[in-house]
Amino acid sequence: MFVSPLFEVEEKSGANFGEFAGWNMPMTYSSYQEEHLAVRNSVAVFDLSHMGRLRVKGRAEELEELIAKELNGSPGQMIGPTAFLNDRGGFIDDVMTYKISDSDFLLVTNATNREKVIKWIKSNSSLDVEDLTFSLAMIAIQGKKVKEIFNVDEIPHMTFKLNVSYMGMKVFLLSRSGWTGEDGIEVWAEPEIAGAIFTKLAQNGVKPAGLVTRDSIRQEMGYLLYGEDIDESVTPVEARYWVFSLSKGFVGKDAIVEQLRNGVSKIRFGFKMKKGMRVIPRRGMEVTSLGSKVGYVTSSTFSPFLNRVIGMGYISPQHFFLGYSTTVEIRGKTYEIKMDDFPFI
């Protein structure tokens, strides 16, 4: 199992560690409810070193053919989220792209898919792929008050700078981005520097937050998690995840076009449960309507911000009625869930 390069720093901060995608990562520090509300009401810092960080060099046309969104932005822009798809339009992975130049790109992959993406690119192109995952750590500072605490205006949203100073230390990448729905920045740096920044942030009142919080935060926004909500059997159309551009060619485009013309057999939906209900539907549990199975759950959690259980899953398009209350089966009992759309906050 891989270990976070910030392990010692995080252990001193009281982290509770657990396995995720083959990595030993901080799950919580205090309680995920406190960490969750810190993001929504103040600022928190996450260790994201388990995610894949790749540098891809070569002809942009070759990467364009493999990736589902156009790469025609200016250098310094982030392009995404986008995805690598298989011939059936299913997700090989959803990724974030950073354009350094017309022949030099950075990618962030899901932790579980890093090796698969490297193999996919190398087997389908002549592009050079450098794996930066183990030489650079990655942290994210996210929260409603991040702008009040840090000078982030010098970096516009969805842009990045390379080899700059942050908190008096040289970092490889500084971007105005995140995956929480709040404002924030993300930092790639050598592990020692990332650890020093993490410690300095914590000493200055920024709350360390773990991956359990990361999961509850992303569900409030309706963001998807690979392996839970999407995989190679699910397409962007079914997931309502608009990570492609039909103005260009890419692997999987024909399947996407066919679904857009003829429709799909399942569609992603969101749901909320009534306040006071603390039972949480698990992945794969059946969604039923008047006794008939019409869908299934992929993710669910308790939202401390909304003070209720939320979740998402897939449902037959013929039964996708926003605002309608249907049911989910949990250990032989039926509970009411109300269809809602994202984001929940």
Contents of the next structure:
Amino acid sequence: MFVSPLFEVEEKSGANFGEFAGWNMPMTYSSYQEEHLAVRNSVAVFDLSHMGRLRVKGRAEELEELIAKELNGSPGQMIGPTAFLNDRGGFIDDVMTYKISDSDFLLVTNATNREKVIKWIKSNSSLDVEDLTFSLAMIAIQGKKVKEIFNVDEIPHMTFKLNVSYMGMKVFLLSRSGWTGEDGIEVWAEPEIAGAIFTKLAQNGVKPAGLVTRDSIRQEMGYLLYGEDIDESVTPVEARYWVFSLSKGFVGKDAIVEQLRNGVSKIRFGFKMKKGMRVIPRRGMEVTSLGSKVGYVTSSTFSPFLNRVIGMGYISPQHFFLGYSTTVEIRGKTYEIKMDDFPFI
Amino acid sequence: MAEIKVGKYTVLSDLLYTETDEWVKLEGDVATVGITDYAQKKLRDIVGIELPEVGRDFSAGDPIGVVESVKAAVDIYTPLSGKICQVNEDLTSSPELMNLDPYGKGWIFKLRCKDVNEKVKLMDAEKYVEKIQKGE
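I've shown you the form predicted on its own. Could you give me the structure of the form predicted together with the partner chain?
Zooming out: every chain and molecule, the one shown earlier first.
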């Protein structure tokens, strides 16, 4: 199992570690509910070193053919999220793209798909792929008050800078985006530097947060997690994940066009349970309408911000009625869930 | 009641324990039951509970409810046979009490035992410490 390069620093901060996608990563520090609220009300720092970090060089046209979104932005822009799709339009992975130049890109992949993406690019193009995952750590500083605490204005939203100084230390990359719904900065740096920044942030009142929090935070926004909500059998149309551009060619486009013309047999939906209902529908549990199976759950959690259980799954489009209450089967009992749209907050 | 530290876990010396990580405090023929510090730390953040019905009879080892954490839903089992005489209603609105105070405010249910001699099948603190050490 891979271990976070920030393991020692995080252990000192009280991290409880657990396995995620073959990595031993911080799951929680104090309680995920406190960490979750720190993101929504203040600011928190996450270690995302498990995610794949790749540098891809070569002809942009070759990458364009493999990736579902146009890469025609200016150097220094982040393009994404976008995706690598298979011939059937299913997700090989959803990725964030950083354009350094017309022939030089950075990609962030899901941890579980890093090797698959490298193999996919190499076997379908002449592009050169360098894996930076183990030489650089990645942390994300996210939260409502990030702007009050850090000077982030020099990096406009969805842009990045390379080889800059951050908190007095030289980092490889500084970007501004956020997978939390809040403002945020991502830092790629050598592990020692990333560890020093992490420690300094924690000392300055930025709450360390783990992957359990990351999961509850992303569910509030309706963001998808590979392996839970999307995989190779699900297309962006079914997932309502607009990661493609029809104005260009890419692998999987024909399948996408076919679905946009003729419709889909399942579609992603969101749901909330009543306040006080403290049971969590787990992945794979059946969604029913008057006794008939009409869908299934892929992700669900208790939202500390909304103080209720939220979740998402797939449902037959004929049964997708926003605001309508349907049911989910949990351990033989039926519970009411109300269909809702994203983001939940 | 003396506390025994096993790494980051706490075991209380005067309680009895099950293989499924419940603790039992026997007072006469009434058993108070909860989940151990080890169990709550393994489950991480607890967000919900399904409590047993007061007045229902159960046999030792029966599943009587479910603890929901962000990680998983796990059954809770009754360590002894008998009738449920009280449940901790506070857990319905504040299930995190099982994380914050597993041996105190996080207790789950009380059972009037059918036969207190069944307790011989339970582990004492020393044996439970061994179980945790083996599991780590």
